[in-house]
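The chain below stands alone and is given in structure tokens; this is the form predicted on its own.
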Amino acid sequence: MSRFKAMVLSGTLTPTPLSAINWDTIGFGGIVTPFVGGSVALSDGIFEPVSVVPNGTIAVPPLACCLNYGQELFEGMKAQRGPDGKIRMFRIEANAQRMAKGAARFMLSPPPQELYRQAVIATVKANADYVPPYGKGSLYVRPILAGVGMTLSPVPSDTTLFLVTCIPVGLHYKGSAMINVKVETEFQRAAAKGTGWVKAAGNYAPCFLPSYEAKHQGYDDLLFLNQTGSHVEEVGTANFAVVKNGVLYAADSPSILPGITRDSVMRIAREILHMDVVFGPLELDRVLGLGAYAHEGPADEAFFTGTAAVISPISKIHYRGKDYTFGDTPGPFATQLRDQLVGIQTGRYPDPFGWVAEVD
């Protein structure tokens, strides 16, 4: 038996019956799919062949490095049905490359790109019945990389678990919904020269409290700033961008996660919509029309991008007691970008970039 099969306590999680799923109201959680996939590497860094097994809880020792010292990172992907009924996955190689870079920073064994691809496709195929119908949502795929070897000393694990699990989801934010965002001035998402650029599990829990407080104040999400408070970083768990005078400004810094959706949107803007794209540090003053940008006024459109968020338009940003508005309906650029992106992902439009993989 493979080490991965031995770690998954198959049968301890009961799959949600398909008959119990209402595809119109599935939301973003609460459904158990039948299978998980993955592999394990020991200290030599060599992963065993991929296995797909019935879903279940994972046997992890109490002294596992991931539980004690947070040696864990993950990816987020989607499998979607197109209007032709085919299942497609988006930019598998880019996700594998980002996981490998994060693994190097966290001293985890990186899954080879081909093994990563095999694992996510095999897991999606095993759970194909749980991919929602076209237009009803997607199968959210969560590859996880964790140090599961036992250690009391704060040193890297000698055993790496690569786990792929998935769940059918609706739309995290509806494409037609407008989001109200508050600029967060008390908390910061990531430290300078830290690991904000890694999709590490430990980056997310510190955001729970400020997000919880913002939502109880009537906001949908937060806009985090950099360490000096002068430049925007991310909106909660997604990348931030604006359109101003026909130019797309995509925020970046060494502590921002290098979003694959963000990169895709920038390429679509440049190469399909023929927009000017500025990729780099983005001043909050430029976004809101303050300081040196007061004569320009706020941006024409603001939105955030991510696997779950896709492209979610922002209606207003609240900063230091004042609301800055960006419209009550999605702007023309966000609408076009979303249409092109989702069209490529689902096979409704041609894929000139070679991003999409069909799952037979």
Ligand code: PLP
The other form holds:
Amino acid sequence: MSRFKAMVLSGTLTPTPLSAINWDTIGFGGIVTPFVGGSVALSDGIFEPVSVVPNGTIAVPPLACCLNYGQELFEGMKAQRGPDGKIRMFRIEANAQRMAKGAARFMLSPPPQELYRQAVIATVKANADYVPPYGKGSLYVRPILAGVGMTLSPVPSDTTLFLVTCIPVGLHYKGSAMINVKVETEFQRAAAKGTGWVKAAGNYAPCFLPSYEAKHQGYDDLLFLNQTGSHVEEVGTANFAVVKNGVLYAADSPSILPGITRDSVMRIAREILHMDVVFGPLELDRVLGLGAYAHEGPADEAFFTGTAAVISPISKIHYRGKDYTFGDTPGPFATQLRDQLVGIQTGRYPDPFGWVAEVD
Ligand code: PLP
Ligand code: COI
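In place of the form predicted on its own, output the structure of the form predicted in complex with the named molecule.
So here's everything in the complex, that chain up top.
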């Protein structure tokens, strides 16, 4: 029996019957798929062959490093059905590379690219019935890398679990085609020279409180600033970009997650829509039309980019008691970028970049 199989308590989670799923109303969470895939590496860092097994809770010891010291990373990907009924995945290699970089920082064993690819494809195939019909959503794929060995001392685990689970999802920002956000001025998401650039589980829990408060104040999410409050970083779940005078400005910083959607959107903007793209630190003043940018006014369009968020256009940004508005309907650039991105992902448009892999 594989080490992975021994760690999954197959049968302890009951898959949601397909007959109980209404594809028109799936949200973001709540459905259990029948299979999980993965592999385990011991202290030699070598992962055993991938296995896919019936879903279940995971048996890890109480002193597992991931539970005690947060030695855990994850990825987010999507499998989508196209108008031709085929299932496609997007930029698997880029996600595998990002996980490997994070693993090096967190001293976890990195799953080799080919093993990562095999694991996500085999798990999606096993759960193929749970990929929503074309246009109704996607199968969100969540690869997890966790130190599951026992460590009382805060030192790296000798055992790394690579686990792939998936779940059908609709839109992340459900019900709000345009989203309203608040600039967070009290809390920061990530430290300078810290690990904000890693998709580490521990980057997310600290955002729960400010994000919970913002939601109770009626906002869909928060926009975090850099450590001096001068530049836009990202949301807790997506990157941030604006279009101003036809130019795409994609926010970057050493302490944000280097989004694969952001990278894809920039390439589509440059190479398909022939837009100028500015990629780098983005001043909040430029976004809102303040300070040195007062004469320009605010950006024409603002949006989030991410696997879950896709391209989520922003209607209003609230900053220090004032609302800055960017329109009540998605702008022309956000609309075209989204159309191209989702078109490539679903096979509706050709894939000039070699990003898409067919699953079957
Ligand atoms: N920033 C954070 C903090 C995220 O969690 C995500 C989501 O994955 C992103 C940005 C966007 O990254 P990607 O486009 O690779 O999904
Ligand atoms: C993703 O877009 O893949 C993410 O990881 C965001 C998630 C926290 C909902």
